[in-house]
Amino acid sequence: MSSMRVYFSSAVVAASLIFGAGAAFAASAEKGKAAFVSNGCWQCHGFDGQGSAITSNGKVLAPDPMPYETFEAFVRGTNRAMPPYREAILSKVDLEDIYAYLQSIPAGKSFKDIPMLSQHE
């Protein structure tokens, strides 16, 4: 998987350009993708972050992940039926990586090309 760029917040962009060195926060989806395993997201998520009507009360985190800063808000602040991952326990690389393997995660086909769920009554 290649490495990618993520939508930043206005704050994270006012910092880059700060530091003028865009590549320092070019997050990585390889990075990401292990990121997303060893800090339990493919619990409630899936591998895919396909989700589950059980375990993310439905919510599908790939593909075409939420932006950012929205994204980041809800991991940090979240106290309800996900549990929250605060800094202290996930750093913001490691969020940002996992938000660049969320982006890089291709959309599949369409359940009107697939015949098991498409000519399903």
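Please supply the corresponding structure for the form predicted on its own (the preceding block corresponds to the form predicted together with heme C).
This part shows the chain on its own.
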């Protein structure tokens, strides 16, 4: 009986690592970019999730977005300046795609990697 518990526990841990982490879903960054634009996310968060100095509500989303579970909970239930996007408005698939898009955005270059900015006179 104890070996059955160990096997079951291992399966639960493996499933939670694969599915619970939010990183293993089959989402499309390309479709996510389209959903990001069509749902107006860019208006406050910029086209690359960089946030906005104009709309102080538009927080930075990329690179390195928050964990998917936190992202989903905020998008679905926010009571702040951003309206909540319930599943009837933004499907789970679209939200996963948007997250994949945010994950795909690379970090900007360091000023040290930009010749004009790294020159010393």
